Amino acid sequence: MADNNVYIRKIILSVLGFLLLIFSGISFYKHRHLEEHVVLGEGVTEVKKLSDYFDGVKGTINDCNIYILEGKEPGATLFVMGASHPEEPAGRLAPWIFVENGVMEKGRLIVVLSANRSGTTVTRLGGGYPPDYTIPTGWGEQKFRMGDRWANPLDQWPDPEVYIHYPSRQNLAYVDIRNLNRAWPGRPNGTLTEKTCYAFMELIRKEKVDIFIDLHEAELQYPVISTIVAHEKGHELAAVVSMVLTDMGEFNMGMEYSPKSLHGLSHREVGDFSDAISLLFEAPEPFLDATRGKTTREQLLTGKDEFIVKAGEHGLLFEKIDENGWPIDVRVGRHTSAVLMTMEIWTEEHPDMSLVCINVPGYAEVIENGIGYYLKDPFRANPERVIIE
């Protein structure tokens, strides 16, 4: 009788394990293959693929869309990159607003929404991240993939014991071999992540990009937060943008120098290996903090967390937080305003190479109206102007 009970328990546990495997597998599949619709705004004049610049990424999951907004009048070229770290959604939603709304009157804007597309198809192992999140709009809800800091292991594996960065030979954490913002400037015969960075470097060089901006979010316990990290070629530009944004009372924006001895990061290597000014913008994201509570969709979007507030009371944070948190609208608004201000300051200093963009909301407008106000309904749009991201 006892043997029968043991046998029955084993069968039940096996069935439960099999059901868990099925349901989790379905969830992982849906996440990896979730279709995100992008409605091309009137300002988008061309959509290319990353493989147009380096065929080494052709056919891979990282062969992402390249959106080009060409102004009626000539000027400089600005490249705005989103989802270098897909677990930082404001860095992806802000450029999304530019693609669906922006119109360049002078100069050219190049936008990427999924720089590390592989990283958008997985969440952090053991992190309890939600697989996706939704933004309310006037026409319903738009769902976006939640991602991870690193590329999906399904696309690049195994990790080495030690990651040796190319070409500096600097030793980095082994997992950062899948971190797009630790693999610049990349190499054509490297890993998928290195090939992706190399392809972006080819884009920057072939399109003669003048300014490169990499959009990020950071945990409040990380000292590089609410700031612009600037390559030495962009110190003056970043300093003025920082001062104007802060003095205008929109929000506090610091400015830091890109360390010359820290390799693999976009703000260092793009500036070193191309003619472009290289900048990286950081906004606060409590969702990433180690002292956070449950990693829910609500916490991701509201930026509210009592545990992080308590950490702030004990002086453990590098950015302020209160019961209002850091809502996604605030974080996205910081990025849109910072990009627009960069264009404005650049144009003042280089009137013969202007960058003028209209129809993109700044900080106050995004907070007042919400992100969803600026997202277009793909089911009512011209099908020829809808792209799957």
Contents of the next structure:
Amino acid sequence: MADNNVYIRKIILSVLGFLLLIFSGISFYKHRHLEEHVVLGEGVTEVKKLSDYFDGVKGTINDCNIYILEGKEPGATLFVMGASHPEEPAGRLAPWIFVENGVMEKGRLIVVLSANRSGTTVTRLGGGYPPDYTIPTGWGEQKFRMGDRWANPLDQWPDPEVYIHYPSRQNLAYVDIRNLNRAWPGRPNGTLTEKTCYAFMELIRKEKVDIFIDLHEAELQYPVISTIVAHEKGHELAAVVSMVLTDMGEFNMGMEYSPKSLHGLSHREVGDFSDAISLLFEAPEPFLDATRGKTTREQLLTGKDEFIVKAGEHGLLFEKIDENGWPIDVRVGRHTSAVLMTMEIWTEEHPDMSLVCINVPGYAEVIENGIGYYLKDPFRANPERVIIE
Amino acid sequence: MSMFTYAGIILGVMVSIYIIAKIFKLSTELSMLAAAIAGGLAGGFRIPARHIAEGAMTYLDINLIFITATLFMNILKESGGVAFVVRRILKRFHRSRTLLFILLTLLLLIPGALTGAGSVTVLITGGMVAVVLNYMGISKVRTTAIVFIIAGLSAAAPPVSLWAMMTAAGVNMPYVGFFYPLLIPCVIAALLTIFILGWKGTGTDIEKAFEELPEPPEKMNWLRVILPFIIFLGLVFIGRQWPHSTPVIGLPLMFLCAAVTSFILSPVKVNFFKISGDTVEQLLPLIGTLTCAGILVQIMTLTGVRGLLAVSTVTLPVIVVYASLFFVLPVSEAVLMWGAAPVIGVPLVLLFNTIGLNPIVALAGMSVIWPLGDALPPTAIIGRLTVEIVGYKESYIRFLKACIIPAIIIMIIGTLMVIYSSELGFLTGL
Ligand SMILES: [Zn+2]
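For comparison with the form predicted on its own, would you give the structure of this protein in the form predicted in complex with its partner chain?
Entire complex below, previous chain first.
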């Protein structure tokens, strides 16, 4: 009798386990294979692949699209990178608006929407993240993959017991071997993440990029927030951009020097290993805070959270927050405005190497119209101008 | 409904279901699973298959390390290697208790210090050291306490301290300057532990010990015992020394290489598949606990319970935070394991940084206290593993009582390191 009971219990548990496998498996599969449409704006003159610059990433999940917006007149080259950390959606949606709307009058713009593409196919273990989020638009809803800070272990595994950064040999936490923003400048025969960084370095060198901007978001409890982190080559540029943005009164933007002792980060290594000026922009994302409440799509997109407000009342935050939260439109608007302002200030200083971009909304416009207003309907667009990201 | 009420209700539901499950004599792992599912239901997430599966994978790597390292130890034991080593150590050092203690402390500190996991210490040297301690006349319960406490300290000891690394990563602080702030308290506390708990034992009864110890196979020798360790340490060393010209193979495969070496070198015939099966069976409760702890953390995060606990901790008055570290850190460890670093560690370090303490020394102080929680339910992973490996058969509460004195010493050291972190800033060498 007892044996029989054990037998029945084993069958029931196996069936439950199998059901869990099926239902979670479907969710994981759909997440990893969710197709995001990019409608190429009239400014996009060419779409390349990352592997065009370095063969080592060909056939891997990280062989992302490279959008090139060649200006009508020559000028400098600006490279804007999104999804270095795919759990920071504003860092991905802001460059998305550039690709679908931007037109370069002068100079050249290179845009990446999924720098760590592997990281856009996985969510944080233990984090309770939603697998996707949707932005309302005039023609319906557009769905995006939510990602993680690190590459998917399906693409790079196992991790070592300690991550030793190349070439500085600085010791970092083992998981950061899958963190794209700890693997710069990368190397051609390294891990997938290191190869990806190396490929971007090749792109930066071959396309003679003058300014490199890495778009991020940060938790409010993190001291580096609402700021530009600048390599010493970009101190002057960043200082003026932050000053003008803040003085215009639209929003506060700080400026910090890239520390020499922190290795693997883009603002340090891209500047050190190429001729480009490297900058990193941080916007506030309450979703990343350890004290956040319920982990939902709504929290991700509105940035409203009572617990974080409470932490703020106790002086634990480096950015203000109230019951209005930090809506995604505000965060994306900060990034588009900061990128546009960087072009403007650069052009003032370098009239012979201008960067002039039109049709991209700044802070006030993005907030007024919402991001959805600037996302194009892929089903009504010319199919030849629709790319899967 | 405010988020505080909502998360508070779910926390209440989860705790109640956990207690009820325990009353109905469900195992720890199933009780945690029940609490997690109840939390998901109460939170309006129905039964979130994706989150359950994702949470279950959180500690996959650690589970693999457990399995492969234990397999290695079991093969070594089966081949007679363990008995051989214990006999030789006793024969050589039985005259000096002090020297033996220092040697055994080192044996216990090294594996965890290198890998960051106290479990690895317990699995690799814990069993062997326990046998030696037993023959030194130290009771089983005190032996278990010694192995557990020093294993915990070994995990906090440099170069790899996962709590410090994960918290540092969470606040984007480089993992630099931690070596002495971690090493000094760990070594001091480990020596105090073994001398306080072990000193009173009866003298080493070498005759009786040799009578009772199993006789190792005749062909067993130092080379056969040490070579598998050399393979393991060699692989770790190569990965450290030439990280950019060797492939990353990970700790589980390194342990497996050691296990295979030990199997090949065994002077007696060992049944590899039977030992593998036994190993998994032996570890099943631990693997189950880790898997379910992962699910529990994921659901707590999903429903905001994790946030409630974190925000409640960091918004206490600073004096209360200091005074409660000894309690909050071990409890967070018991519930979340390494998950405690991002949940409690990150907000606390940011809090300490804001009020002008030295974040490196403060975090090192916290890292020393954290592992004490590994003996506490609901997870009690390392505690249960130690009990298992040492072969302690009596009440778990008695084991916990035996840990109290060294635990209090460690709590005091850690808390003082936090409070006086600015004054101790010179330890970082920065
Ligand atoms: Zn980031």
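Worth saying up front: this structure is predicted, and the values here are computed from it rather than measured. Numbering follows the first chain given and starts at 1. Between two forms, the rigid core is defined as the largest C-alpha subset superposing within 1.5 Å.
Student: Tell me, please, whether between the two forms the C-alpha of R380 is shifted by 2 Å or more, with the rigid core used for superposition.
Tutor: No: R380 shifts by under 2 Å between the two forms.
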